[in-house]
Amino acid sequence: MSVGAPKIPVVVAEVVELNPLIKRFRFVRTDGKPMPTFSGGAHIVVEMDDNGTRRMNPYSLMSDPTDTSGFEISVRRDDAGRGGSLYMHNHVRPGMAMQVSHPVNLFGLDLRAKKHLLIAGGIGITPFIAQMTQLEHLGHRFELHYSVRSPELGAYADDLKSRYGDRVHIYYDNQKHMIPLAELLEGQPLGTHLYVCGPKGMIAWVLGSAEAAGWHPSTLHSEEFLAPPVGHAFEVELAASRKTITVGPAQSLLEAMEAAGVDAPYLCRGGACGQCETDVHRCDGSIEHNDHWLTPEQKASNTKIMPCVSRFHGATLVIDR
């Protein structure tokens, strides 16, 4: 995908205050065709037209996937972010025209799978509602475990365990509950994969629990998208394109990059996918690698970079688009 990629123009059709962190947005389509069909776990890119600054910012589809009427999302406010969730929570209104990616799907459920284990953390619980919702029509097992700070911010916890009942644990962190993790990866039948979306370090400990106790790598999959990070601006040469461009503060080298007109291919624009991955060819200085898709030795030979997440520090920083 890329900027030139068809987009679905859609109107808004639905805002709902879930709590007074998160939004639920529904779309549909402007034409009023069918949306396309996707599978649990897929994303939507949402584009924005923040007083004349774009911004794409990826979020999970948490709708039924067999219901092509509409698309829905949830999003988080975060107050010190660069902005996208702060322009949909205060800007966007039903009735309002906007554009939407495809579906892209890069935490699909292993259906070879003789169960799924499901570990959400915060607003991570979006991808596993359509996610659920795909396994129930499917007739496949699973459980779910739900963390979230408290009662008040556990969007759709009363929802999920009404649905589906002893199929889904709910953890309240100011109640002191926890996940008994060690419990639920000894006690799980042969053939279960593991899925967890959330927080950056409760992925890494659901991962590297997994692994220590055992639990093949083709078994564990989870997703984060990494917001840009702000920072300083700094210059790219752009070897492909001849151009010089300049990175502001609160824009990611990849907005930069779309804002000269260089159309770079992206899917997540979170760090996840690889789909931006480019070669640099020259770095005075350092690069900060804020993604988690290149290995630690591409990371440290500053020979790659991916322009969705990460930023430089330095005298000259060259790269091939």
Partner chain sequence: MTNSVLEGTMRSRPVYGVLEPRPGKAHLIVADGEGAGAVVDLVARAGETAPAMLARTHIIYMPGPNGTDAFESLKALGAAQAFRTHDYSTAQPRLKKVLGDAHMGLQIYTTGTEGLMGQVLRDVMEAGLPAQAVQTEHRGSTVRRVQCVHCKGITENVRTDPFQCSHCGLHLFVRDHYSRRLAAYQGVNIDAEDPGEVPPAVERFK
The other form holds:
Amino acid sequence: MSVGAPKIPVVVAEVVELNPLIKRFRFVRTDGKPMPTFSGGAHIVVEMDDNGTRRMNPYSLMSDPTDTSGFEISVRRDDAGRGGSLYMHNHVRPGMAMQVSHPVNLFGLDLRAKKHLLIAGGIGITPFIAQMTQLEHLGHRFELHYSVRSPELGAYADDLKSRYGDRVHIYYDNQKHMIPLAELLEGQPLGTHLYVCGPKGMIAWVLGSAEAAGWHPSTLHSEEFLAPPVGHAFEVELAASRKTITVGPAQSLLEAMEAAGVDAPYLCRGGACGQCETDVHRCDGSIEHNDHWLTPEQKASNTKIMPCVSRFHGATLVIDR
Amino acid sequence: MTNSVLEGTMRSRPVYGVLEPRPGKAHLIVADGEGAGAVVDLVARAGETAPAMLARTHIIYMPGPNGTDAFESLKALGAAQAFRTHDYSTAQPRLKKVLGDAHMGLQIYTTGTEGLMGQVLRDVMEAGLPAQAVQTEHRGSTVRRVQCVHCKGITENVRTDPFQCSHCGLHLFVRDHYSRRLAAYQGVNIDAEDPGEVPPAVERFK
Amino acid sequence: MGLEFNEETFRGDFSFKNSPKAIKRFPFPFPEDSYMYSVNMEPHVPGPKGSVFEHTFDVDEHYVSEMRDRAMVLADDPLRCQSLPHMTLAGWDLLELIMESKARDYPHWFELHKNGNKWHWINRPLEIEQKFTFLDETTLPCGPLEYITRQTQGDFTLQDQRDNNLFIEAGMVTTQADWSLDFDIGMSFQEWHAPVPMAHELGVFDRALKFLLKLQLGAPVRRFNWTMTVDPLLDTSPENYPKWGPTKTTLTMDNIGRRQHLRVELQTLHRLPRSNAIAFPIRAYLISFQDLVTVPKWARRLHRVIRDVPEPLATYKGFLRNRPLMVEYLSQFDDGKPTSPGWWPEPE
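Beyond the form predicted on its own, can we have the form predicted together with the partner chain?
Okay, now the whole complex, with that chain kicking things off.
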């Protein structure tokens, strides 16, 4: 259950291999209705049927937010991951029927901003592609700084450069280009908002530097979806459903509940949105809190758990679901 | 809604803190009356970093509604710029120019009366910075700036509750409901349902 | 048109009236014999045919006259409709939502023709025809929020979402239960609800905010609110309180049935697509006590609710001084029999 909104039935219209790591997918609706428009930064959850295992991964929308003919996402292959991106890369072909969620935005633009400073690393470019399209329509000021490993892996770099010219700055790691962050943080007009999406280390570097340079947290925005980490199998007692389930090593607690027929809420499935927050009744052992949602105090007290990304080891875990 | 005269603090009432030096490329301080004391304390808290901070600090000061004028104590700090004006409307063009030229990393501090701090916050928000980014500290008079919800006129330095609107003349009671955008509390006619039955004015704000 | 829409006023001679059909479909807001604040939200899905829930935006017999009243309020006080600059996009989202809903649900009254961004809107009841460019403010006579809400019953606010909070930053507010958009615009969720007694302590607003921050596109929700109004006055604004406040002192046992009205707000909440803002239509329905007591279950229940409602709530809703009179009047229609759960009339 993802609170109310019905799933959108789609068919894969196009799969484009941009480079050895990244493929782009286009979905069009099969029920004849227009796709909803959305706000730049929104994601959808794509449902996959991987030989009987249901996988549901969030991906940022990168198509034009006003385009009601289809949705586009880009997926980076993660060979060490749990299999969602591998499934998308190896099995999803044009013509396949799938289901996606309605768009949800956890990384929205602050439209009060006098200027938008966008900082992307690697596949973190995708939400910015939609945001820039929207900012261009709205006539807002923006500038993109996009850091990527090499020209070969720089999906969309040339395309964005040709669309937005001087407002796009590309940095290639293998050519020792670095985002001149300190300089960028110095020269922005009052009322600028900063947005960062990319690897964990990069987000921490950008946000930390900005705060040290006197930027208030309310002007800083970031998005990082966590892939649910793999681990050891563990047992969980679901108090409200009167069931005890086992969470497999490559499965998340949320997925294990769904597989057991328990209806649990979610929106992002990546530890960011807070929708799946669940009370813990009893915890003899320790919870690996992998989310960005709970406060350090909540995590320490083991009274809440985010089943989309967090795991457990110990004797007994009883949760209110 | 308008006839609830419940005492106690409403959740729209601003909460003020204590000014703390924060890293930034420049510092802008706007204070009135007793707020000068908070500025002196702020600089003291900066300790060893005070000279570097003051070299990039711009202070705008005006006397408080009760007449307190402590500008000399601010001038003595040795900030890069220290400017005294007689009221907010005179200070406003200077503040707007400073905000218009400013860059991210500017730290903004305001201290003194609620009326001053509210107006600074309003003008900073108009310049594009979220209100949370501004530090505030209340010092001195607790007189209020109140908007008459009926005629929209603002009466400055309200001391009593109820009071008479300085524009339309209605007798208003002062709600704790506060608008950041107007930098004012809300005044509502107290004798609408029983014309002429106005309770005696009590000095609530000094 | 004359047959479908009442010719009536909400001021002066107060000729507003509900037809028998309007009484029957009145959204009575009390599912049980007592009332306390709660989040009480449910999915805004189409309800039974003929009910106020049948369509996304209900258009009823009062439509044309209500829009005329709104125009008069705006002529007196243009600040009843405001939109902070960053909310224009949300205004377009709302315009699209309303135009598409009305054209779909009431095709005999409303039509919307689109050719890319070139739109053509026809509103037959108000005799409006407009060709404009979607997302181009210069092609409408006023901003998109004002344009569409001059043609739609109910008040509207638009909430921006940021910093894990909602901010009321645009609205059209001419039929309100005594709150001022001009004063509240720009406030956070807790700030604009600050004057409401008791509910903060009950945690109602914290839960509601948490719920609303996760409100999804394509899954609107709804709830009820209510208050009391003397005479069928839509514009019970704080701005005009000195004008309508005194009417509260003129109720008697002889006129209360005709003049005292229960005002019910059907509040719906919709996530907007392009702006990620939330639209909050607040649709007010008025019914006189004498019309309301024609439904026995409602008469019994309203008597019990008004009698027992806590004093801070009666004060906040502005009827404390008339509560004894209301209870006396309504008690005549309460025989003490049990009532069935839910707000629909008993199958009597």
